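In structure tokens, the next block holds one chain alone, the form predicted on its own.
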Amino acid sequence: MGPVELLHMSVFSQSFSPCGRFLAAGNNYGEIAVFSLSAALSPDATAQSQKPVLTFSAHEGPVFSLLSNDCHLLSAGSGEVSCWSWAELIKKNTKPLWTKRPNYKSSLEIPEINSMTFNSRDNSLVLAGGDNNVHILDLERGLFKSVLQGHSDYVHCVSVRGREGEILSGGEDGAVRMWDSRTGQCVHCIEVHKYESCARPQFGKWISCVTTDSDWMLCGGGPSLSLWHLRSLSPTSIFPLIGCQRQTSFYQDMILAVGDGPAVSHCLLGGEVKAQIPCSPQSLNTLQLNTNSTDYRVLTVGGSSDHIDVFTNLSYRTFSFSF
């Protein structure tokens, strides 16, 4: 890849291997790179340890989402989901196990799949579609079993409430919809931009990120990042972050958020921004915490650059991987 392509690279997605020793990252050119955390964090690490051990072409368009389960890596691109065996990738075999496409209305449209998550209650994969729908793939049978219809524009993000098995989706139409995964019915619709405390008309109404933890939801995009209590369906904290947030995570008694701007924001649940930790990319798309390994427990962050920042301690960047 030439210097011009590297200059215009964006990292959209990341996922750690089940063993926690490897990180997969997807970029805007349809490539997935696999990095070795064990090599990069070893006392004998060199500059070469921060380069991929494997790079391969996964999709024709950008790799918008990556996800791992016990033994597989799943990637979502323009209109399709592919699956690889982690064991084979580590051996540098890049042949996918399968590639599947949702049943789109027209064969002419290739809507991107912007986000995906597992629903462990029924062993399914939940996909956020650029065709305004949420698609459900039954992983046991390898078939798309249902389509959740209700959004009037792109679906940007999906999340699953573990205990309840409820699916949450956020879209360009400004709505966060809550779905009963058994019936496929929408049970609640929150229009975040209609709440005065959250609204930021200058940024629009679109919802770019939704994260859940039991009875709590984080969502943001055009509206300010906000924390909601799902039983009362009301916002409890609004975070005074500049620009649009693209990914968030609950971490212990904090919230981590990335989006416009070159920093990871550490926020307290009450709404206070505790710290903003500088990163190398000028804007950020993805953050991942490695909970699969105690030896390589790191935070990784990617965005508008060919670099992925690695934090061994949440308060400073230790080094960067690069494509």
The other form holds:
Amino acid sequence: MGPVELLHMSVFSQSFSPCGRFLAAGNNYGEIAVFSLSAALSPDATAQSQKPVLTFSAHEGPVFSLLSNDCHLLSAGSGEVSCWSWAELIKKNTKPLWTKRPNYKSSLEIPEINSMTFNSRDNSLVLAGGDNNVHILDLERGLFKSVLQGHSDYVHCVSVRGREGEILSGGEDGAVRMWDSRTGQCVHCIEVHKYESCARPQFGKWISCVTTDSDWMLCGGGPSLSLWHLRSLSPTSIFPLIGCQRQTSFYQDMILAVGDGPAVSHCLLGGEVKAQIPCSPQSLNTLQLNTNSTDYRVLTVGGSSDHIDVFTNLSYRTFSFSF
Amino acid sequence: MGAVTDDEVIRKRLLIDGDGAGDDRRINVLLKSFTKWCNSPGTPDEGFTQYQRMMGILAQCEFSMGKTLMVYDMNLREMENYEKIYTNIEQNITSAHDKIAECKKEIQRAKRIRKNRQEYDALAKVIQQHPDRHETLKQLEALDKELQQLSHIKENVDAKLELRKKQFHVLLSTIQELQQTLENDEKSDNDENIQGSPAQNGE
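What about the form predicted in complex with its partner chain, after the form predicted on its own?
Every component of the complex follows; first up is the chain already shown.
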């Protein structure tokens, strides 16, 4: 990997291993790199421990989404989903377990898969597709069981409301749609850009991040990042962040958001921005918290750089992994 | 093996000799002066002063020995003291660890509570934007009353309209009947006239 390629690298996705000791990151060249957290956080870490323990080429196009469950790593790139076993990856065996492709209507252009999430209620995988549809893959049988149609432009992000069994999807057309996972019907459709308090016409109406914790939903992108109460479908707080947010998550009593701008924003549910922690990439695409391990509870962010910043304490950057 | 023990011996001797500014030398000097004194021919006075001197040196040696013993005792007691402090500090460390774990749990609880409070606040803000329920009820009552009044007025107007209609009907029907009667009278008059003239003509 030459220096020019490293300069143009963007990290699009990350995922922690089920044991919590490894981090997998996917970049725009279709590679996945596995970093060892336990080596990098140990007292005798060297500069070499901030390099990946394994790098392999997973897809032809960029790896937009990575997801882990108890023993598998799922990666999605341009049009296909591959499954790898974590145990095999740790042993440096890079053969995928399976690769599947959703049924696309047109075979001319292959739409990309922008985001994935698990629906634990019926053990299925929800895929946000670039063909304006949400595809659902049944993990038990390995078949694509349904397609949720309704968006008029590509779907950026999906999230699952555990308690109610609903799937939320946000798309380029500015709509956040809520689907019932059993019947596949669109239950609600919120056009965020139509609400004056959230809309930012100068950025557009696209929604690039949706996340939920069953009662509340965060969504942002072109419109400002806003917190919505799902029962009443009304926006309760708008966060005054400059730039478009690409990934957000709820963490304890705070909201963490990353997007344009070289900082991780910590916000309170009331709408105020508590802190903005600077990091090395110029703009950030992905944010992950390691909840699988108590020893290595870190936050990692990646973006338009070949460095992935690691935060052991949320208030400052500790070190960076590099591809 | 031999080299090691030699080193040990040398080290011990250096240690001992380094202590007390030449105690070993003093004992050697005492021994030498004792043998000299035993074999000296000199006067009893000189012998006596020599004897005094030797007693003095002996007393010095005993004194330094006593001092060393005391220092040794003191060291032992210091060691005990340090052991006590050590165990004390270890206990403090474990109790501090426990307190830290407790405080961490407290923090988690407090964070959950804060999150809930913020959620309530956010919802309350939205709810505040909607108008008060009492006011809306009052407005509804006022509107209801107005509605009732208006329907009352409408009923009255309707009733009046009906009455006027009926009155006009009565009037019009009376007029019509009168017209009919007049027409009938006219007709019967004409008939009489026609009947009367042919009867006259027939005579």
